[in-house]
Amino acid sequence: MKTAFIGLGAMGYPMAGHVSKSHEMIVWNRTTAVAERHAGEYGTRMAADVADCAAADVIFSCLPTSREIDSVVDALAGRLRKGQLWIDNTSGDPESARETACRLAGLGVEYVDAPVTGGTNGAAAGTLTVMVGGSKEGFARALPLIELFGKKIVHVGAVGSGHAIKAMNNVMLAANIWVAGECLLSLKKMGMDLSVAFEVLNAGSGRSFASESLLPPRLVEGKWPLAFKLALLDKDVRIAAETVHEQHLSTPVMNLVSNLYTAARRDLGENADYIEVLKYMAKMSGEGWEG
């Protein structure tokens, strides 16, 4: 099968990889360089222009946001023909799959939201966590290829679901690396050594994915490594606090978390991780975390 895969960044470059050791794939990027290595450790084949991967069977997507869903839509409209699908592993919002959706009926092409979970770790060993949008029929024809780079994929309702519970996940996130500093940082203060509160934390009712396995490198070893970027999950978090919003839903939880991401991301600039949000919030107590 002819597949396509556009965005190769940290978690498009491994999935891409992945479903190319299955079918022929051409691969586009907005860096030129990314998409020449790609193809030179995988195999597959450069697009001379975005608009090539119109010539696939099956296009994957995995872009920062839905407005560059929308361009690359622009881009391969006119080539685009009936039967082929489109599966979008982008975190985009709800309302723009389902625009993207019925854009694409029109056409003739089968489009599900697909985004993944799972980390830049996950990608790469091919068990990402995948929530996918769309049609009974649109389900079963992409899970296929989702399985060459998933390991729990769910079907979890029409277009837009996938996007929406994933930026719920990414709320729930941030809402525990933000309350899990919180708590640290009082420990810390109170002299408490951090590699033994993470021995209790991690054993207690409290404990989360945060706790276990984000904050001790940057917290006890003081590693601090770009995973993912504090722009993006802010822009996960907004989506869900839109969504809900539109629903008439009272979440002041959620709006709070919005609020201090959007500031954190305001200091801490474009390019910084999204666990680095914890050095803003020990700013705001007049603290740090080394020493």
The other form holds:
Protein chains: 4
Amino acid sequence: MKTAFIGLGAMGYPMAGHVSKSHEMIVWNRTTAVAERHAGEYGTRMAADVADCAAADVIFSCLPTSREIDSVVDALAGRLRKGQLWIDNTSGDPESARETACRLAGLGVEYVDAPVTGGTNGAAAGTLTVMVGGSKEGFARALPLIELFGKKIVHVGAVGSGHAIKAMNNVMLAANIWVAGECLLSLKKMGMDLSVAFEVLNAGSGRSFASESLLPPRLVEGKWPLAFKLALLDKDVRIAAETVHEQHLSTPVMNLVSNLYTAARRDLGENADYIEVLKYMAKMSGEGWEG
Amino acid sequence: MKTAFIGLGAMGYPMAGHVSKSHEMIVWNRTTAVAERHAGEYGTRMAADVADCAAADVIFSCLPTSREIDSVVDALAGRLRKGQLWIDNTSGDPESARETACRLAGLGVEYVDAPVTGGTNGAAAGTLTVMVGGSKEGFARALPLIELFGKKIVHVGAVGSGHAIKAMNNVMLAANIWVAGECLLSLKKMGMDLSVAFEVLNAGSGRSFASESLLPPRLVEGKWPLAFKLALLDKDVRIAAETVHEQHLSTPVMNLVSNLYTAARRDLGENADYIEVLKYMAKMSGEGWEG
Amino acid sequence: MKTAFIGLGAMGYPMAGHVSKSHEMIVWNRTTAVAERHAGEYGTRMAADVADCAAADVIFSCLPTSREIDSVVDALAGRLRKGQLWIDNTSGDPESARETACRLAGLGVEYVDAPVTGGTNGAAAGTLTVMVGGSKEGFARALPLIELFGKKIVHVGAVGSGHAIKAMNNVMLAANIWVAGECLLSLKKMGMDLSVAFEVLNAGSGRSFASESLLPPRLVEGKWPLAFKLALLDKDVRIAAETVHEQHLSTPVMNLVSNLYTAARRDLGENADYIEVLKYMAKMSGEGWEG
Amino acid sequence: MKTAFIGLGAMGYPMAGHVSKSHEMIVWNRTTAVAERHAGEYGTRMAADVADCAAADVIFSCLPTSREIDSVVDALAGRLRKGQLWIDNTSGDPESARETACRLAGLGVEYVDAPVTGGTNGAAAGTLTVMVGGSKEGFARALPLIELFGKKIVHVGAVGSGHAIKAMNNVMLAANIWVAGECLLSLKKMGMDLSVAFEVLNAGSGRSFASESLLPPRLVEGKWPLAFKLALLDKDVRIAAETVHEQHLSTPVMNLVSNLYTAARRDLGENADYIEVLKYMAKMSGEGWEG
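Show the form predicted in complex with a further copy of the same chain, please, because up to now only the form predicted on its own has appeared in this conversation.
Okay, now the whole complex, with that chain kicking things off.
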């Protein structure tokens, strides 16, 4: 099968690599050098222009936001043809997904939103969790391809549902990080050794993926790698906030967390890692994590 | 060793049972019938009066709040003697613990705060996590006794530290429950099957003990057992809120969660289970979890 | 000049009355009886169908939300003609206003958004404050007509600006009410006479229109009239929340207030008065305002 | 009558001046130079030591917090005598006031808490609002003295009530400032002229003392004088937060505002003016007020 992969970021690069082992692939990336490297590493072919990707039977996209998807669809639209499948691995917003699906359906192209979770490790190992929104048929067609990089693949509902649950997952992630940070800051200020605190908390009912896997390396070992941009997590939380606004729900905690992440992003900048919100949070209290 | 156990609640009852297998024990409970039952089941001796517990070498207490501890210390104070050890398994507040420790130290009695986590299952199995605040000596003396019902036992710091970290664990628990609820309510309203949602979320980075173990039985199976009183969790979160207030930290999420749990407690009543906050939360949005 | 007035609610009814004293007027209202009454009282003419209003030179509208405006524009669109002026006194949302203005401009009709504040008293007296969004020309044309019911009339900016500042005014109103309520509830619980509390607070720096004019009749005299529907205030606050979301601002207080008003609306129902949020707030604390 | 005045800050200095016109006065201030200046300006006598103030019949105190009051009471206690009256104009906390009153009652000294509002202008003009907590007798004795600098003087309840309502006034002030700031920031970002915005908002139902008197000079004229320290307002809001915590109320808005003011204080420093929170707030959104 002829495939195309648009967007070779930290996640897209290895995902495209996995698919390319089983299928012919053309790749495109905004920064050309990365696409060249991919072609060298996996034997994929670099698209001269993003619109060349329209030649494939199946088009994957994995871009920062739904806005970039819109631009790419604009670029390809004139060359798309009936019967193609578009698998969008972007963490986008549900409403945009519904509009894109509608637009592509008008061209005879099936669209599924299929955002992933599992980090760069999971992408490298091909063990990502993939949440798919789309028709039954779309899901059935996409499944064997997604299986090339995914381990747990779930059809969660109609188009947009994948984006919706991804956004909600990231709200939970964001909130779990923040509240754990507030608690740990208090324990630290009271003189407790944080490695001891984690030992207890991670054996307790307040534990989360955040407290078990994400916070100890930063707060105990003092290592603050750039794993996932705060700017992207802020975007995801805002997608969720927009969804609940449209639903007219009362979600005070989600909204507060969203406002705090936006404030942290403004303070830490567009290139900060998401866990660095803890630095912003400590600063709100006139404290720090060192020492 | 002669031991006493004051407070045979859902946790204290089996904890006292474990200790009594290795040590002579006198037990006291506000509702006498429970103490009688304990005596029958484990061969412990029922105290005629709570003050009789002062005869033991080691006194355990496991009561609802620090207020009840104060009353019990009042009752026993006249009969306490140098060299005794008091192990307080209550989820109390750090400041009260420091005051109690100081008062008991004046009588030559060593006090450690040693709240537990792990639920009634863990109490029955003797596999609780126990976080101990106190001196090194106090911890060393208490350890072999706590090992009779605890699996992970950690000396977290000076007197009060056990209570402090227990309170923080419960803040994280409370927040993780609430924010997961907000997200799930949105997904439900959008038509998603919650069992599918949990399948995805619990494979994702937003997962927590709450989303994995606590919410699915309620939201998928519709079973709402009384496992732990909301009133007690509200108390614990308020202990944490008081601690950060004294520390003059800025903890907006913890405080919001605290206010929401208080409101839920007012609405649901003193006998509601803590996970029922999700019902209150849904009502805030004019929604429900049924169907 | 031939005028039409669409929407004879608590505000629109007297506003239309004022305009009709200087200009020929056709009126329309969803509930026909109200239009009949207006015709009787002011000598206006009842429209047989809302579309008949398209015959006027100037069309006023004063409806619950932008959604109703959309429907009315749909109904009239076929009969509108170049050179007409549409003055929309609805408290609507800025984005809808821009879309409506654009649509009407296509028909040669000038649109200004001109929401009002000042309550039913101000409407009766013709002393409303009117905030107008639109072009300079639109404002200049609308001004002499708005002066028939307005006292302070301000051109705040381009189309949509009137709605925007009205929404922000109502956020401030909503927040000032809520926080005053939290403070007064605490003072009441501490045994203070609320009439004494208002005497002090309204001489102090924390005073607001809410604390001076809105709360004393309810909390001191126990009179809870229906002055303005909570459902409409919730709508206005949500318009503001959507605006700041689009602007990507961090506005934690506005969002919290929005969530609380939504929760209060769910609890109190669609016909509750806006100040009744204080009853909901007291219930969150297990308290009440009586006695 | 022999009087003493302890604490010649921005408020205390002119207040003491007014009283000294009718009564013999000894003054004390931490920074001696200020007391010297007062003696020169009003003919008061500078105390060699704070304890010398115990010689007066009536002792006024106007210090930053209840903590300083405790120290001063410690210093004077040995020399106090039956029949003296202590008028405490500090913005302190209710619980400390009750403890101080109790301690002084043991020495036969009557204590009333009498915090003031009205700013340095009101203090200079002798037109302050004074909220008095204490017994009927205490109030009756204090009234003619307080009238020397106060215009509206209200007996609000038992000891501590003055502090309580002062704290609540300042919560309302703090919240009204913050929420107005959020709204104005949005209007500014949308291109609105803030002087136009104030013209409308201050004719509308969302207006408050903050929006009418405090914000326009800063946001329109760009003048940011130091009128009242943010650190002191943060302290007052925290007193209120502690009060509602003890009352076990659910006050989400007050608590959020408290956390935000603490964060602003950490960021802006101990010498910032309270209205500068708006700068912090704008920074949370990556915005500013200039231009």
